[in-house]
Every structure is written in C-alpha cells, then in structure tokens.
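The data below hold one chain only, encoded as structure tokens and taken in the form predicted alone.
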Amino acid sequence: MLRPFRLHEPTTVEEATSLLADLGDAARPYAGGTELLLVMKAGVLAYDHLVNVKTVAGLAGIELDAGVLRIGAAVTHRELESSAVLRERFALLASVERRVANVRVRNVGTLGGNLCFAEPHSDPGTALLLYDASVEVAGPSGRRTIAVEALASGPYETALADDELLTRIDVPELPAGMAGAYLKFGYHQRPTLGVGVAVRLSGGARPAIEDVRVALGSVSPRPLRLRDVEDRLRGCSTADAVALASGDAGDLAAAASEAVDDLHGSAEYKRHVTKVYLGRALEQAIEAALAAGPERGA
C-alpha cells in the first residue's frame, strides 16, 4: 500500500533543488514515477515528500546543436523513440528506446528518471556509454557535469547529492562512419544482459578495426565500457576480431564484467552469456558499419 506523502511541484531548477536542500533524505525527485511508485508501494522504500521535476520549466525538450543531442530530463522514452532526429542521426538510441519495458511504461517513463534510479537491469544507460554520453547536474552551489559512465556508482546508487537534480542528456554523434549494434537477452520483462557495440572501420579490400567501443549492462551493479576489449579489438582485421570476441576476447570480457549473481542469473552464466553476446553483437556492428560507407554511422 502506498503510505501517503505530499507532492511539490516547483517551477524553476533552483526552486526544485532548494526543496530538495531543505527537505534532505524525506524527499526525492519524482518524473514519470514508473520505477519509484512501485517500490513505494511495495514499501521498500518510503518518502514523505516528491519533488515533481515534470512542472519545471526547460527540462522538456530534444535539441540537436553541433553534432550533440541535448534531451530534456523529463523527455519520455516515448518522446525519443518517436523522435526524427533520433531515428535519422542516433539510430543505436533509437533503437534501444523502442526496447525499453513496454508502451504504457514508455509513455510515462522519463531518461533523466530511469538513470538517476539506477535500476541495474536496464538498457538506456548502457546504450549511452557507446556515445560517450554525459548529464548536466544542477544544485544549490551550480551546475556540474557527469559522465554517464561515472554516473551510477552501484545499484540504485548515483553519483549525484542528494540536493542535487539531473537536468540534460548530452549525447554526442558516433563519429563519421561509425555506426553500432545492441543485443539484449533475458526471460524476464528487465534484460539478463545488454551488450553494445560500435566500430569504425578502414577502408580497402580487407577492411580492419579502426575504433571500437564495447558497452555492456546487467550483468553487474552498473553498466561498463569494457576498454581492456576495445583495446584487444582495435586494429585487427573484421575476420580477426569476430573470433577473437568468441577468444580471448570473449573471455576477456567475461572477467572484466563484475557479474553477480541475482535472480536474472548466476554470475557464471552472466560470464558465459557475455562472451557468446559480444561476437554476435560485433558481428552485427560490422554489418552496420560496411552499411552505414565511411562518411556516416547510426
């Protein structure tokens, strides 16, 4: 049952993390309440106060400025899988919001909400790590900047003070002739694993690894990008690299991948899982990539 509690809706940033200030650990910011609602009622965890951040004005929106997409916190995963923008320069994204939960979650669901909860089976997180994605942080002291791989530092857990209100998703373009694929594999509604790929590749008749960057999430507390595999990969011929991610690879992957076990799996099954998802999502992103020609990625 859902304990009663009072609900603020500022208008202004500053008047929404000066709530948040005076209020400390009674309140917590609330956007499209499809995470935060259910573990309210479900009495996991218990506030007095929500601070409504969808009533404050600019956090609305998706704007594209110089090859950077600047979304809203409050912007519905709904809103960006419907997005042209999204679809015609951010393809990866796009696809991966089309995959979050269901409609009715989507609808209602904000970005800025399902990464500041920090859910570790979720898709959107790591799917930001292949754009080297960053938020901007507002708080009583100014504004800041976060990486979204520094982001969340454990379950349920972020970076952010408790004063502290997400404001924007900045996500850069893939670089020309980049382009990517995500795999994600579960039985239930909230993936098992999500794997992510981007790759540029050179020209010629045998075309090799230029740049490549491997993200994967819910296997451990938090999404990752796996550099020590960006670095294995990077430079070897398509051919090389698709059994190398079945190799050593793989398997560097699989260590590197902080699985635990919970109810999704155990981490040995995670670890496995990781390895068999990394060649199949490479193979795809090389796919894209020979696609996509040199000049422009997704």
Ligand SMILES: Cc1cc2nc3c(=O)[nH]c(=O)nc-3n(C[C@H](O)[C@H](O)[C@H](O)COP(=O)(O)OP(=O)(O)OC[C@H]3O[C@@H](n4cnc5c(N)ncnc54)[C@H](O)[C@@H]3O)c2cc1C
The other form holds:
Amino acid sequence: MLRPFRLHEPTTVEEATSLLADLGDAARPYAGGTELLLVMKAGVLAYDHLVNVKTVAGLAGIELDAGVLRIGAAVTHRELESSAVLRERFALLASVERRVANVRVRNVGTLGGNLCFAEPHSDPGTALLLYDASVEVAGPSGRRTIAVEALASGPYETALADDELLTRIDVPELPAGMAGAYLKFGYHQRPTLGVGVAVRLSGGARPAIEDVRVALGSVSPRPLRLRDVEDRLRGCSTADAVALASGDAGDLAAAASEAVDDLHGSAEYKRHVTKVYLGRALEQAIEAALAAGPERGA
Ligand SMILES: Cc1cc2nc3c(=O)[nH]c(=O)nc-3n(C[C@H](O)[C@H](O)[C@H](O)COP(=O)(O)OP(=O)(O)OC[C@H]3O[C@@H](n4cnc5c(N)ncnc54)[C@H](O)[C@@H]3O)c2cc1C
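Next up, the form predicted together with this ligand. The previous block was the form predicted alone.
Below, the chain from earlier opens the complete complex, with every other chain and molecule after it.
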C-alpha cells in the first residue's frame, strides 16, 4: 500500500536541488518510478515528498557533441534503444538497452534512475564502463563530474549526496576500430551476470588484440572494470586470447570478480560463470571488431 506523498514538479535543476536540500530525508528524486514506487509500495522506504525529475528542463534528449553522446538523466531506456545515433555510433550500448527489463519498464524507466538506484543486478552501469563514461551531477553548490566507475559505491549506494541530482550521462565513442559485445545471463528478471568486452585488433592475417576493455556486473555489489584481465589479454593473438580466457585470464577474472552469495547464486557459482562468459564475450567482441573493420568502432 502506497502511503500518501506530495509530488513536486520543479522546472529547473536549481529548483529541484534546493527542494531536495530543504526537504532532506523526507524527499527523493522520482523519474520513471519503476524502482522507487515498488519499494515504496512494499513499505521498504517511505517518503513524504517526491521531486519529479521529468519536469526539469534540460534533462531530456540525446545529443552527439564532438564524439561524446550526452544523454539527459530523464531519457528512457526505450528512447535509447530507438535512437538512430545510438544504433549507428554506439551499437554496443544500444544492444544493451534493448535487453534491459521488458518493454513496459523500458518505456518509463530512465537511464538516470537505473544508475542512481545502483541495484547490483543491472546492465547499463556495466556497459558504460567499456566507454569510460561519466555523469554530471548538480547540487546546491554547483555541478561536478563523476566517472561511472566511481558512481556506485555498493548495493543501492552511490557517490551522490542526498541533495544532488544526476543531470546527464556523457558517453565518449569507442576508439576507432574498437567494437565489442555484452552478454548477460540469468534465471530471474534481472541479470545474474553481465560481461562486456570491447577490442581493437591489429591488421594482417593473424590479428592481435591491440587494445581491450573488460567490464563485469551483477556478480559483485557494483560493476567493475577488470584491468588485470585487460593487461593479460592485450598484445596476444586473437587465438591465444580466446584460449587464455578459458585459462589464466578467465581465472584472473573470476578472482577479481568480487563475487558475493545472493539469491542469484553462490559466489563460487558466479566465479565459474564469469570465466565461461568472459570467453564467449571475447569471441563475440573479436567477431564484431573484424566485422567493423579498422576505421569504425561501435
Ligand atoms: C521487472 C523489472 C525488470 C528489470 N530488469 C532489468 C534488467 O534486466 N537490467 C537492468 O539494468 N535493469 C532492470 N530493471 C531496472 C530498470 O532498468 C529500472 O527500474 C529503471 O531504469 C529505473 O529508472 P526509473 O526512472 O524508473 O527510476 P526511479 O524508480 O524513478 O528511481 C530509482 C532511484 O533513482 C533515484 N533517481 C532517479 N532519477 C534520479 C536523478 N536524475 N538523480 C538522482 N537520483 C535519481 C530515485 O530517487 C530512486 O532512488 C528492471 C526493473 C523491473 C521492474
């Protein structure tokens, strides 16, 4: 049963953040409500005031600005999966957005809400690590930038202060020639595991991994970039890299996964699927990079 609350509809970021500052613990930002209203209905959280971010000017829209995709915090997953610029220039992110939840949730759920809820079993936060993405945050004392890698500090916890609003997600294009794959796996509505791999290959008959980015989510309390695994794979031939993913590099990923026991499975099980899915994601990323050719990444 949902307790009564007052819905505020500010039109500027300044108005929204001063409402949050003045109302303190009694208020929360509200976007699509697909998470917030569920926990409020279940009685897990109660707020007397909700501050609607969808009425705030400047938080809608997707723009490509000098190779950086600027996504307003109130943009829905559905808008992202349908965006021509995403499908053309950020194909990996578009493919992740298409697989978030179901169409009803994607129609109203926002990327900003997904990142701010910091539910460990989520996809976009993991995929955004492959792009070295960051977010812009506004508070009563101004605006600041936080790397997506530093945004989630634990389950349902972020680096945002209570009176701060996430205003924008900035996603730089992958370097030329880099392309990737994101695989998710799970038995429940939400993912048990998400692994993203992006690679740039050298030319020639026996291409090697010139550069690689690896991100892992859902198995641990927050999404992770696996830089030790990247170092292990960088410079290897594609054939050796695929073999390593089932060997040393896979073991390294499992060890670095920070896997925890939860309703989706034991930490041991999650370490096992991490290794399996790293290999599969790497193979698909290599195929994507070969298909994209040396100039164009996605
Ligand atoms: C059935 C179901 C299946 C799902 N499956 C998946 C899945 O497979 N993968 C996946 O990644 N996700 C999944 N989700 C999560 C879904 O993506 C999120 O519910 C959605 O993106 C949250 O956005 P929202 O706009 O509804 O957030 P809200 O519910 O409005 O808000 C969520 C939280 O973020 C805060 N917040 C919102 N906007 C801002 C802002 N701009 N600044 C500061 N704080 C803000 C709110 O205060 C609240 O704490 C699933 C959800 C459901 C219900």
